[in-house]
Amino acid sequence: MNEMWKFSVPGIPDELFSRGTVPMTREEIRVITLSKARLGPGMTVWDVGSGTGSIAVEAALMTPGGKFWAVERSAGGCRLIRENSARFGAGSVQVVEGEAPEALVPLPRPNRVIIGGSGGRLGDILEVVEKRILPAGRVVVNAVTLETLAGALDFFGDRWQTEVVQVSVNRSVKMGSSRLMKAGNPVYVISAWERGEDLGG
């Protein structure tokens, strides 16, 4: 909660973020992603393929004492993450300019990992995540292609418990004196947690 976002609920409007041409997780998808991450005070969170940093920033505002590592390979994206972190007063967000999975290796072990972009290296990224995530950890992968969805589920296999939610968001747009609903691309939100942990883990 700060001057830019004075509410205690998630869902910062997209237009409040600096965006440029860098991909950003849209508001409604962001809300569901954060709910599936089950964040808690003091957690260490990796936001892989952070883009504009919208997830890392909003997660930081929701998580007292948390530490957030926004990993992004593009210089333009890193600049936007820093700008958005400053705009919303999210001082706990640390920007890591580099490509995953290599950029993940020196980071502190996470309680939660959110993957918004993988650059075609999802399997390699998840291998590092599986080795380094702390006990009772959770992973959330956002997929816009069937290949990414299949790759995530294939990796998690029977070693992890998984849940998949398909989210389709339609928004009203003004067309002359009328309003029409414009459909966004469906997004698959894949949640995974260690087998044996309950849903509250």
Second form
4 protein chains.
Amino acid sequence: MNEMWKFSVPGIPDELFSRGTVPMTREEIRVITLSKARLGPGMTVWDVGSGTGSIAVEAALMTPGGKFWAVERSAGGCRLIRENSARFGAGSVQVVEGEAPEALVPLPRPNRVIIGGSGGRLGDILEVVEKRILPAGRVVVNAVTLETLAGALDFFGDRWQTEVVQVSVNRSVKMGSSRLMKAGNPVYVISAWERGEDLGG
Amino acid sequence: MNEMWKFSVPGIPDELFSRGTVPMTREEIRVITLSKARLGPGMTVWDVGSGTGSIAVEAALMTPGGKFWAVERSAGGCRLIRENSARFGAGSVQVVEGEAPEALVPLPRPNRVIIGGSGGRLGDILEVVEKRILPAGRVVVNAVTLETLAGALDFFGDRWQTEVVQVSVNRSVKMGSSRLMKAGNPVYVISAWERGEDLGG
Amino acid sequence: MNEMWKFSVPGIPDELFSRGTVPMTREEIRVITLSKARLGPGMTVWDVGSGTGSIAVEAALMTPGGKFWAVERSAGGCRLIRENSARFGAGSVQVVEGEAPEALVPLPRPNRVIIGGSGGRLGDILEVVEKRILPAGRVVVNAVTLETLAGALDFFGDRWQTEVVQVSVNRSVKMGSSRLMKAGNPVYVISAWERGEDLGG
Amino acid sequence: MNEMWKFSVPGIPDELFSRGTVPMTREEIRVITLSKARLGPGMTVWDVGSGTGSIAVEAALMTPGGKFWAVERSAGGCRLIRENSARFGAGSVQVVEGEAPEALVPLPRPNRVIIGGSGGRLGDILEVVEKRILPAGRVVVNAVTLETLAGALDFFGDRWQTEVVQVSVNRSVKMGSSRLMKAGNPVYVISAWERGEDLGG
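Shown: the form predicted on its own; wanted: the form predicted together with a further copy of the same chain:
After this comes the whole thing, all chains and molecules, with the earlier chain placed first.
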């Protein structure tokens, strides 16, 4: 049972997750990513480079009957994913310790793939994704480097339809009685779906 | 029944709404707004300055058993809200044609208030909101002008806890074979909740 | 003689200044600030909250025959301003150790005032500025907090003409073979000039 | 003689230029571009895809003894460059009507090259630039599309040193008594200089 998040929308505050020193997709970027993934009931979802599992956990809470595979190569990350899944009652998240794309091969075919980290092997990962993804599938890549952005666009080329948004969030932080606007690094959220598939649903 | 959005996350693409010439909260800002509102099952929600109703419609789809009051002063806007509610099967949205804050007075007390437009009367509106909002309530104000930002912060002062994020979204637009990054205007999303209330849930 | 910057445009890289732990206006914001100040030959300029003196130094290099007063309350800052002025040959920069607005009172009347820091006393400072500034004067305030932004706009009101731009700069940083886009905090650059004065020059 | 801009810093307001329907680099981006170009006395500068000539005009005003070649393929653009050069007294700007890179070949070798538009032929242009640029030269590319950004980075590769900044400017626009923050499209400013050359000066 979910003890900690009783709301019906995503956007769990970052500080409620265990995160150690693992980078985490911040909450505003996370809700946009989940939105772009067009999650729906019963879907199978791969979360590649899952980090703390924050995306997988929120996806699971939003998707009744779904199956979620959180793929993460670091043992410390995997431990955090398990801890965060338990904390928020995301029982449908399965942790896969291993490196993508090899770790993806035995997984059930996905409806949705979210790629938060690629360990420098984005092209290889997307090749496996392209072979295994189910019809009407969607892929969402979060890029924080220009190389990941360019690599994703190169891969999708004209075979896939794509949308790119760059999201920047400045957050107010109290400094005495003032509010400093503190910038978060911009994230490119690249959504891709196969030509001929229906965008809206 | 909902025919047009079969997904379990918010983020209906802007172009799926009827919008005429009424300004609309763009989809990425909308999902962040819904997230900050911490919507939960059975809640009563006021959507003030509802415009096309896009926020009210998505809130309704995300909130089982909720009640939604979309307050809008223009007749054209009210027509759009009805059209969009019907299109997406958001039967729990009730349209209130009238000007805030007067139109708010007869409504049932809300758990959540989302203010997308205030017609220059933000202070008056927030006074009514402060009187009527239920315990553990939250208010989210979307500001596109510096005056609305300052007015909201002045009102909330130290009586409420607040969080301010400024969200900017650049979207790629095809120009021949190139992708121009086109900027959307930044939106300040101001969340407020009463001192002593639990933020996370 | 200027040994270190042989170019005729502003924009000295941040790392060429001595800066200790004092906050510094980053180079892209600095060139925009100097531009908005409409510096011209022979002008008298106050740089209030001068920090490392980076603004005063670049202003001096760009303004033949000008006089520059760098007002800074911290002794460490004053030392840095002297060091940076010497390094870049900005002999026309005079350091004033003291707190604004009191430290401003004995200074010669300015054509231009640049306010990079106000120590929480922006209103008091602007009152002195308004009394002392020469005809056709301009004021530029760099604000990183919402309170400084609101305070400046409140002060200028309708008596002054104002322009506000918010500048955000993301800078690529090498991470292995990738370029991470790293966000700098946004700065509001508020320019003000008296009603009836000619904007362009 | 320069009648219209009596200041010693760049940043002529956009509305003081004649511009017809030709796209123009906005003033804040322009001053950053000039800064990144490290203009210095006596330099020869190519302004490729000059548009209205705003960059060439401001560069000329900032660079005593310089020579400026404004390359523009449209006849209407060339007319505007001549008009703007005359208006601001930028007598050192020479207009070259023609398409880059062919139009670049007969020009004197440059110290600096600024590329504001490439007509889809960025790679060809940069090849000519690389052959002709003088020692200690610098190139600045302003990119508004992801393709120009990727193309520039691909070309410079490891042979050149590069810096990338992405600049976003929101500008306040009066709407009644309120200030709407209106976003300008983000511009990637890519600076490149040859390995082994001194960055700062």
